[in-house]
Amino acid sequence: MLRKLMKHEFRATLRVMLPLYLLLVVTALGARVSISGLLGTESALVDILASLLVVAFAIAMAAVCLVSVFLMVQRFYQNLLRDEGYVMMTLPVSVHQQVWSKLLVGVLWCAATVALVCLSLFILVFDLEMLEGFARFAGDVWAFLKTEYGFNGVLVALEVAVVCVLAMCSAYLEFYCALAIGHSRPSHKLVWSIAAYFGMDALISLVGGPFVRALASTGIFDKISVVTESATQATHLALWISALVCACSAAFYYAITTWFLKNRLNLE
């Protein structure tokens, strides 16, 4: 059933994201043409047109990034917390499946957006000589790190990917959690949701600061620095600690979100 929910969610969001992606690619090509041949000409009209194409690309890139987040939060809000919630909550699926379908599709679109933004920037600055020089430089750095420090680039890339996915999950779930809390109230639901979002941030800051200081007072960080004999080990450890922190925060938000949806949701 989770697969069917994700399929429906993907189709619904594809109608919005696909045109935006096409717009981003087209504006990237237009900006590329502007930079390579139109800017700096003797015609003021051509210069203005070229500048507008570059501005359009910047606006399109910002719009894609914002919409990829806003749309997933808006889908959660509309489907589960508004009038559609009466129908969605009567389906033969659990609250966990509802939340996971929204979360997984959101993470997929976020990853696709990052990839497309990188592609569009590559289109904008593409130069064959620069690309060859960058490839040689990256190869030299990779070989140096591997020879001197035993650096495993593939493993580090996988660890960074894990951290990024967990961070995206935590970010989406924080929005979901705030909306779920706010919509347990009888009125002014969005106001309560905004208050819950900033309240959770403040609470985590108040609790997290003293917790880190308490850990530091135990000398655990000094022990860790002794255990990590090289910069490579320190890098791996830092990435795994980051992944653990993101996973804990995501689990925290997920638990609160599902509890409020099961026990305190107010659709009136």
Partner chain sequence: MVFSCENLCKCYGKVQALEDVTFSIQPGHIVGLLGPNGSGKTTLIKLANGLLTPTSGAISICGGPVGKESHSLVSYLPERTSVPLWMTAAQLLDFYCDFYPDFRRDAAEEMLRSLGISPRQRIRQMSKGTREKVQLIATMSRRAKLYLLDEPIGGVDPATRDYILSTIITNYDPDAAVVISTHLIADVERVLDDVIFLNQGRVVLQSSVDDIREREGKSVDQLFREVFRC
Contents of the next structure:
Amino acid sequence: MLRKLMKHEFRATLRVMLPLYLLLVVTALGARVSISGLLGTESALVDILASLLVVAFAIAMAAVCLVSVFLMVQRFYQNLLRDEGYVMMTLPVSVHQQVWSKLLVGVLWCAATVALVCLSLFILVFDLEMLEGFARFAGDVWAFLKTEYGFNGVLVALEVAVVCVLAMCSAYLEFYCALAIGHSRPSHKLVWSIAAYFGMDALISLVGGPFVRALASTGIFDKISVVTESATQATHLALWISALVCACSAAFYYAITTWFLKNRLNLE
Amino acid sequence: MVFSCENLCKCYGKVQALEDVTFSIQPGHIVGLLGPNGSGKTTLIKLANGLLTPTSGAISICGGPVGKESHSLVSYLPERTSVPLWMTAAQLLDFYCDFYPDFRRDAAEEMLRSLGISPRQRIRQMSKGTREKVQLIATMSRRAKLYLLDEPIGGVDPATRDYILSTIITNYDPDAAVVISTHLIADVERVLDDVIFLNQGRVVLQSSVDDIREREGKSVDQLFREVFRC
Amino acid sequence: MHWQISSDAPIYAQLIEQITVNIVSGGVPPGGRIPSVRELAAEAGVNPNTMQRALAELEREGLVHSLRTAGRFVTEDEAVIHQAKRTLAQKHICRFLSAMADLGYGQQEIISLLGEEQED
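Can I get the form predicted in complex with its partner chain as well, since the one above is the form predicted on its own?
First the chain shown before, then all remaining chains and molecules of the complex.
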């Protein structure tokens, strides 16, 4: 059932995301043309046109990033807690499957957006020589790190990716959680949702402070310090701790979200 | 027992929407849930669908609690348009096919045809009445054990009303039960076995339609007007 | 056939009467097949359970009988049909007489009025 939920979630979001991605690629091409040929010519008109193309690309870039985050929160709200919730929340699926489908699709779209943004930047500055130079430079740095510190680049990249995904999940779930709490109220649901969001933020920092202090007292932070241990180990440890913190907060928000959806649902 | 409630209460803050509601519905029966606006009809149906949580009391659907399992037994028509508007009618049928193994796609397509609704039209572009029809078609094309229909004939013209009522009586399984909530009693009276009158969140009468006619010598509609005279 | 459900009497009783009228007036011939409960219910726009109840009552009266697989049929016994026709006629006469009594007519006056109506 999770697969089917995700399929329909993709269908619903594809309608918005696909045109946006197309727009981004097209404006990137426009900006590229503008930078490589049109800017700095004699004609003022061409100059204005060229700068407009660049501005359009910047706007498209910002729009894609904003929409891909906003849409996923909006889908949770619109699809589960508003009118469409009458259909979605009476499907023979569990609340867990509902939340997972929204979360996974949201994360996948974010990953796609990151990839698309990279692609469009690549289009913008595509230059074979420069690319070769960059590749050589990166290879040198890589090799240096490896020989000097025994740095495992692939592993670190993986760890960074895990931390990013977990942080994204946690951020989404915080929104879901606030909405789920706010919509369990009989009225003023959105106001309550916003209050819940800030309330939880306050709670997290209230609990987070002592948590970090408790961690510090175990002496774990000393290990991260480059002075005491090798830089490589310190990096790994720092990434693992970040991952753990993100996973904990994500799990906390997930538990609250599903509990409220299951036990305190109050559709208008 | 397909559907039963025991001492069911629901409060919205301080407002008591349902108070100590107890009844049960047998398989094969079509039951009218009748009451003036704000009497708790929609609240009751939403509780049975898990869209609200009861303040106290219990609901049982085919012997089990409200949840994932009961959702596969219940076919629900909400009182408002709640299907995603961006879908076409055909996409909506895909959606129902995917989630409900008991969905009869051929029956749904046949009904769309007979009402002259194009499967390729987007629901957003349909009139309010057509949206209601599409949603009802999707609801009645399931082979469910319990149909909960909230105001199925509220917003449509009398000719469509007849079509909808005949759709309901020809499509339900004899083992299934149908609950129709409405305040348009004269229109639905002929298709009902039993009626439940709700007033201010309480059950004030529960009887079979023919019993009312025999005992009172008047139609349910007339009785309703007397019971709820303002 | 044409169905007319009024608001006062029980629905199943009205269904019995209307099916009976249809049979005694030859709408369905003796031995003729009656449509299924579902078809009749959809046609009349009534609950199938109510239609079922009406047909069961007609079966009890002997006006129709069901063969397990083939469906329901009107009786071939003309006497039963005739009897049903008679019963219906008596019912109508009773109603008529009581309405006329309400208007203040005596039995003789009613008969002479009927005679006048005939001449026109």
